[in-house]
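Quick heads-up: it's one chain on its own, the form predicted alone, in structure tokens.
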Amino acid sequence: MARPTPPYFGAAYYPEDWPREQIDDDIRHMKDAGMNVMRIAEFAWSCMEPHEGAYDFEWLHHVVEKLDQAGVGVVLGPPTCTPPVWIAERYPECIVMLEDGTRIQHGTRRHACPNSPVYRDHCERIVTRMAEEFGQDDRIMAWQIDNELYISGGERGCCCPVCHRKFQESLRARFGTIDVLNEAWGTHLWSQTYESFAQIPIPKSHVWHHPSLQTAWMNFQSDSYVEFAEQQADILHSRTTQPVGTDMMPFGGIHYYKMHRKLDLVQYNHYDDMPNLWRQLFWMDYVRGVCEAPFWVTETQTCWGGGVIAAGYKEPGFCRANSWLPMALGGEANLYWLWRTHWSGQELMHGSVLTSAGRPRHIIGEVKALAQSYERASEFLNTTKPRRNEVALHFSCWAWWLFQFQPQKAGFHYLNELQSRVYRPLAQTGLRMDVVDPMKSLDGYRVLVSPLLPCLDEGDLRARLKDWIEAGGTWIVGPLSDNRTLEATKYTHSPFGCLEEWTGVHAKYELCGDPRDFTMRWADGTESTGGIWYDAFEANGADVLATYIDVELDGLAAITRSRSISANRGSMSSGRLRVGLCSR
């Protein structure tokens, strides 16, 4: 049969979970619905290898090759999130432990210690062995590595003794001597300076602890499944021809960027209903830069999710307007979870294309008309491309972490702060923006959007900022923004890193916002109020573009705009900084 091609419109397929003769009649609904691909295999490292060295292939070839003579393409997932139960009773060390230093139970899944070194071989060896099945097989269209990368484990991750001690060598590594990372860190303050790498412990929970400590132990943590998905990244692009992804969720504590340095495709999963769909433009508007590649939507609903309880039933609608949105901005593949409710384990109540019964559910009218249309704007899909964006926001993995451990306010969540008072305000205007990392580069940006950026030494933005400004650029910065060091302290020469060196301002006062909020004034007369946190700024020459009025601020700037870095000290650009840090 012929390759499908973009736009993929399919689902994620368990046939491990049915019985064999049972997938003719499956393929003959996928192709009454219209998709043309679908997703398997991903949990399925029981039914590759029963026993330990004890492989068998033979089902998933014929699952293949069923799937290939009905013209629907494959991705083929990598087991590596559901461990058999073989590993966990044979080597326990391999189960994540919790911070109670007990190890959770068989039976879940992203249960597996992402640096243990025996995981890790096992891996090795499912993937070796699939990659070695399916690697020159044209009816593979692509690999999705593992399944949802995610920091498990409860609040803080694995902390078995290979985590703990990867961790001390990392600051080892990182710091190279206790005493800088005591001078790093200020570890004075309490009595908390160490005495050796061994002395660092896990930040545990329920401890108030160091929020460097913190801090550096959750981007650890997120480091460790970077390294876990590189490992698999290697191994099939050693021994394959098709293209590697890894299906992202919707947050922020795992470092994306990093993780796709080896990755070919950019995969994404999300559940958001109606009223909150606005957030996946945000995501995609991330997704769609992470790297230079297509973005798959590996994952999404057609009518509800829900795992232990059906939840979010859809209105009529939303599964064409959920479905469209990747293909509007730039994706090239939507794919259902799932295709056939499972009619055992735990996600029973979860919506699907097909019931556990095998019949079509309410919205397979939706589904069948979203591949026709598909297939009618075909050309046009695969001939053309969104338009580049000149105007960027910035979104860090590394912030998502800070601001947990340093919230502003009670409820201050970095990720629902950044996209409610930030992108959704810009979008609503109807500008297009890219969200984009830290470590991405400027380059072919005229206008960057800095909220909530607490560093600014993250792959050295600092430095490419400063020159990305002078060759013209345009930085909107704040609020919240260049006031902490990578190691989650602040500055003491200046509320800022740069700021107020490179704008001429000068922070006189600062207020938190909780529990009330202050007023400013904009230039045309209009008043309005901030939120969260505010800076009081004495201009010093910068143009002032809003100023406070209630009496505590009153006369200080708010807002200010300078058309130069560092003008008060004679050094001239073309570029402009605009420092606000407390509009809403």
Given for the second form:
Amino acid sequence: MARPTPPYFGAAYYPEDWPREQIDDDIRHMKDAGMNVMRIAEFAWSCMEPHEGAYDFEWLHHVVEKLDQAGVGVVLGPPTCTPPVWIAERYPECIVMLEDGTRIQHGTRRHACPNSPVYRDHCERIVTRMAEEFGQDDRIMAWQIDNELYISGGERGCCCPVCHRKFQESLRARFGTIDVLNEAWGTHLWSQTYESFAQIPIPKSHVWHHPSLQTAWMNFQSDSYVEFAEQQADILHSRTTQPVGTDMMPFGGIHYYKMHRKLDLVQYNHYDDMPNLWRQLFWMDYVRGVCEAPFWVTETQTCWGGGVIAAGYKEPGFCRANSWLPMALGGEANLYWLWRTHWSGQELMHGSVLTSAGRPRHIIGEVKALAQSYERASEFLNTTKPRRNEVALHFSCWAWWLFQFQPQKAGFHYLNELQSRVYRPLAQTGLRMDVVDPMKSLDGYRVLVSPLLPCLDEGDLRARLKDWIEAGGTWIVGPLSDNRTLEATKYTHSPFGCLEEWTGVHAKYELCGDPRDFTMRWADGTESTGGIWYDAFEANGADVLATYIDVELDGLAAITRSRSISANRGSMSSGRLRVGLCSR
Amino acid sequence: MARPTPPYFGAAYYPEDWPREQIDDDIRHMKDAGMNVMRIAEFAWSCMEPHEGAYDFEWLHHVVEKLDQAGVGVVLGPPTCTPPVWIAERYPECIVMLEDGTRIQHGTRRHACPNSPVYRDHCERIVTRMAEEFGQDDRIMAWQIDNELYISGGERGCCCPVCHRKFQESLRARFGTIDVLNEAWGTHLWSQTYESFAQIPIPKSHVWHHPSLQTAWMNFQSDSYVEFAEQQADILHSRTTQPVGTDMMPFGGIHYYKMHRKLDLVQYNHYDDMPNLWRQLFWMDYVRGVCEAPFWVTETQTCWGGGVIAAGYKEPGFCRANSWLPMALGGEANLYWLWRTHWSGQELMHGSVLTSAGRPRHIIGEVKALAQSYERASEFLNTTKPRRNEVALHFSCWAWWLFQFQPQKAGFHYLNELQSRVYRPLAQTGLRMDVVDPMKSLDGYRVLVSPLLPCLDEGDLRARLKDWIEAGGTWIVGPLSDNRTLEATKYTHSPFGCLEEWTGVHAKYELCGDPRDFTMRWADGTESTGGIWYDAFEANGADVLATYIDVELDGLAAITRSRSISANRGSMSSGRLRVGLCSR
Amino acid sequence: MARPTPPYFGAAYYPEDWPREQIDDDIRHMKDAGMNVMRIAEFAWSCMEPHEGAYDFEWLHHVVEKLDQAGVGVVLGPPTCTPPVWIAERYPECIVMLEDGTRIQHGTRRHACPNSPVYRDHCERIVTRMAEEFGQDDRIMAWQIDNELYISGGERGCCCPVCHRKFQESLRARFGTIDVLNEAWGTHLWSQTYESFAQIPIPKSHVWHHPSLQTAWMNFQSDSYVEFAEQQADILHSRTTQPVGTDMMPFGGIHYYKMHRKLDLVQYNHYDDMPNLWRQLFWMDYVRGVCEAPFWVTETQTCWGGGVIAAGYKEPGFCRANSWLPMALGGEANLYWLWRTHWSGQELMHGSVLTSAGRPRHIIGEVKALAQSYERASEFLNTTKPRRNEVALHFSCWAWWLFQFQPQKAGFHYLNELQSRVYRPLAQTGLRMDVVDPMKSLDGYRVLVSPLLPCLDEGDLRARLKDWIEAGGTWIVGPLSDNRTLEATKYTHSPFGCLEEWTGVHAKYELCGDPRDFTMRWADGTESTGGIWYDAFEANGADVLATYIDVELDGLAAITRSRSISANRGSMSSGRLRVGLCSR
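Compare with the form predicted alone: the form predicted together with a further copy of the same chain:
Full complex below, order starting with the chain above.
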């Protein structure tokens, strides 16, 4: 059959869980629902290699063939998330080790250590074999590496000896000598000084550890998963021209932007409910710019999520809104999880298109209507692309875990503050923006907003930023920005890395905003109350770059006002400007 | 002295904790309080066998003799709940292993593994010796095996290698080959497929495991305790004609009905307070039918419970109500825990009859009055028995732990829903019923209520039920009934095992009732709101068996209404019936 | 320079964290702030002994010299709280073992076992070396052993084999034979009886253990830290005449009074906020009497506390009130934690005098004003001392952990009840009192209040108390007093050890006050409601010592009233007195 064209509409399909002959019934329903893509195989390692070295791809060819005959394209997933039982049994060193030294067990998913060379060899083997089977098969539309990569093993990820040694080596590679590390982290305090890299511990969560060590460890864990995925990307890129991605949410823990450096497209999963659906605007404004190609939603719910409970009935119309969102924001695919609810296993209650008994769910009407509306809009969608935005908002994966170990303020939650107190008020004014990683180029933006960005040194941002500002860009910065080094320590010359120097103001003192709010008097005479953290500046006649977003004003007005302050050089004659993020 | 006659009235007595000569003072108070039974010895292993193989029963004979002289009968407890310190020291493999591989310690109770052959041998020895000492002693009224059996070791029970291997063997015995297990559990998902029984893990609680595995493990743990108790029952039955029971509550975890297959009487403990005393109606309606003989309350409180705190003063009159309840509901004994509050150990603050200083507590007036009222009613009690009920309500221990691993609905708690949303409204209408295990015979019942009974295959219920319905029984079923197999998986031919077939209705779709309630329109035009789970049925002209309990109506009315729907074949002409458990 | 005179005003200073040349800038700020004392070195082991046996005190001499030149005295801290990494690496047996058998890691503080002979040798070595360097140096004003001693390792402290064996030996030393222990603890219950001391386990927190064992274990842990500190005190006392203390709060866990038996002065840390500042009255009324010398506040906050978050902005004036409190209550030093906020490590957000960037914080005005007001008051402060109080209130560290294992009443928290329901109402009447350990002499007191004092046998209190009462002292006792032995068991002859005998009343019965309050009718006809625990007494014509504090009356009135009851011998003719601690 002809390869399907966007918009792609489909679901995750698990033929390995059902009788072989049932596929015809499933395909009939798929066609009836108007679907043109199925994602398959990403957990089916034990069906492809039931015993070590004994492969069986016949069933998978059969599924691909059947789907293709019906005009349904295939997204194929290397199943490295769920190694077969013989790996856990024969190579127990592959399994993730918890902080207490015990290892996770077979019978779940993501239980193998991303750094285990033995496991990595097994992964290389199965991915290579799959690529040999399907790499030149034009019925395969794309590859999806693994499934929902996240840091497995609890708060600290895998704590096995392999990870520990590799972590120490990564520090040696970064610092060269242990003395450099000691200086960078200020380990003289509490006699934490190390004599050798071999002494660096894994920072267990029950121990009151140094935040620089904690941050470095999480950085290492993240890098491990990036490297793990890149190994598969390399294999696939060398054997196929089909695009390669990995389906995941930007969970805290893995650096989403780094993860995609070698990938061809974003495969994005999301499960927000109606009251939180606005958060998907944020995420899609972000994932849109991570790869060049239009992003795919690889997982979302039709009617509810769930595992052993059904979690949260969604009201009529939710499916429609939720499914159109990616198309409106630059995506080209919307796939549900899942096609037919499992009859066994850990996720028996999850919403889907068909029930375990093969009956269309109550949501089938919305699903079919979506297929029709996608179809009607396809020409428009396929011949247009989202307008390039002139405003960018910084979101940093690295800041996410920096704040995890140094919240600075009690109860501070980076993502929630960023989304609800910065992104949302701006978006509600109708302002369209890109959410961008600090490593991303600033080319083409006129306004850049950098709240809650403690470190300006990711991807050499500081230098690029300076050039961009000097070339005319308007930068709105703070609060809690530019106050930590890449080693998660503070500056000693100033509360900030360069803000004082760049703005010509002098931070007079700092007040913690918890549990008390302060009234701030602005240069223009207005007052506002509430805040995260306050820095009092002294104007010294020099230019002022306002480190301020006033979300009391509605969106565009806020931007305008910030600009006016930014442009209003020398006007800070009242002698002080209190800056912060405010809300009523 | 002559053996006491019912009603039995007494307490748990721990002479091993007190000076030998104090017994005369205790007995004087017992007689004064009107008591005729004492339960003794169930924790006193270290007094009976202070060193391995060195026995001392003299003190126990002395106690039995003294009590008998005063006309106080004895319930004798093999002390296997608290093995002496030399077992923990010399045979550490006997001690329960927690999930993390560490073992519990000496210094508590229920710390030995029920499957440990070494511990089982020690138990056999001490029980045999006790039976030799007292098996032919007619001053012993009954035996009580162990004390409050429950699954020890945290959420998953004992995780020692002996348990692990025995679990794997139990699966081999059940399935024969590993392929059968794989098919039954649907392990193809997530590559969970096993190659051999030796690969089946203990499903640790921190791992996201397969519910079929979890359910099987808890089933195995339960069976282990049943087998443990049965070993002692066999020993005692071969050496004495005195009745044998085991005192416990129907805790979630051990199958209470299976536990009593070889036992002669139910020895039931309970500690509800006044606001929850209605729950004891449920439990006594249940325990009444578990064995043939009238049940005994072996533990309840006089005035409050507690360990290192005194927990909950009970208002005047509570003791009277609480103590009459078993007599009204088919019991013949009421024993308090405890006679004299300990002066040492873990339960220093528990209510009792006498304080640690040997003074009658403030509750002594109610206690004495009870003795007198029991005495006045004794002829009536001893010449009558509770009327056989025509209505039965299903309560399944197996469902309890199935729902633990598959609640289906967020926040769903089987026992609480069953008691508060089904049993209580029915009971409040004055309807008297038996609460019965699914394995129990249906003979003699006219109406059977089976809500929240996910599996109809315990004890071949499905076939027996069909016969019983065809013979004229009225069955009220659902919600959440008949939707899981004995392997804790779903059906694939229908949402239900046989409900569609039996009723001739077709389940159109399912809606999860959380977090939203729906309004249901019934066949008779009435509407109701709220629910656990909804299934939409299409009437197709066939007969309808209503899967519905409407607790908006008061008790008997609800039953009547259900009957009328049940009888009203063909009347579902509106085309849809929404079913569920409703409450305002 | 001349040695500074009181009042001492200063901070904790960490020159090891900063460039050597920065000290001049710091000292300039110190002088500007009016400070005359700095506490240094207590975490700097790795700077003094960077590699095993290789010492470097040059930097420390430099700091002492520089401070002295500026007239700033030095408090010097042996750094045993933070052993260098080579101890953890080379002698892993030194590191605290958690309950699960794992050991804490390097990279934190207080991670070494106080009983480890190897660690103790290292401590002896470094303390001896420091004493040799600075013991005769009159620029050193005082020594501070370690830092904030507390029981490390979670709920149960260190559970290593060394601790375990030493615990068993401590029991052998106390009881002589295991039979004596068995009798004292009543281990016959639950077959807990031990055959040898080697069988006594560490009472792990997840096991339902015997409270006598739990209490003995915590007693042992406390003794271990006392012995640990005393080792250093002995070393220092033999090599210097400078006074020796240890800075800590009276944390639950270590017996604060015992800790100071060999120390010369109290070095007290506190961090309460404004709403809880009244609690510092309690603590300073306590620490004032622990040593002969005036106490020092060695740590408190200028503006907020915090670690990786800044915790709690303090309102203007807080610093002044907080800093004057010790001077008003018998102290002679007030030191802030810390001088200059760290730029690295675990406590980046803590308030201070200077920020990490070396700028005075907003609080600098209050700090300077304090220095001036101290100076103005210095002659008065140095020529007076607090008046000796005639009223004493018992506070027992031992009771604190007894109640931890035996709260008796649900939700009971010893310290909070004592502070908020006894101390505070009395203090609010203007009554000044000493808070005293039960081991302290009663000489000079006219009234003694002993609420919530379960055991009267600490330091032979019972005999001393009897003499004191017979000599005319007025004792106000209860509730929850005299109802436990030193072995944490109950009395068997009476609910109380001697209260019945001493007062001539008879406890008729006990009612637990939870969850219900009772109305009490007093001898004088008044009624009151609420309470912790009730005992009903029968007057038998004998003298009455009132076991009662009525906090419904304001302070002094309550005392008066108690006295009148106490004096009113024979007046309890109503036949009953309900006693308890009452509040509206």
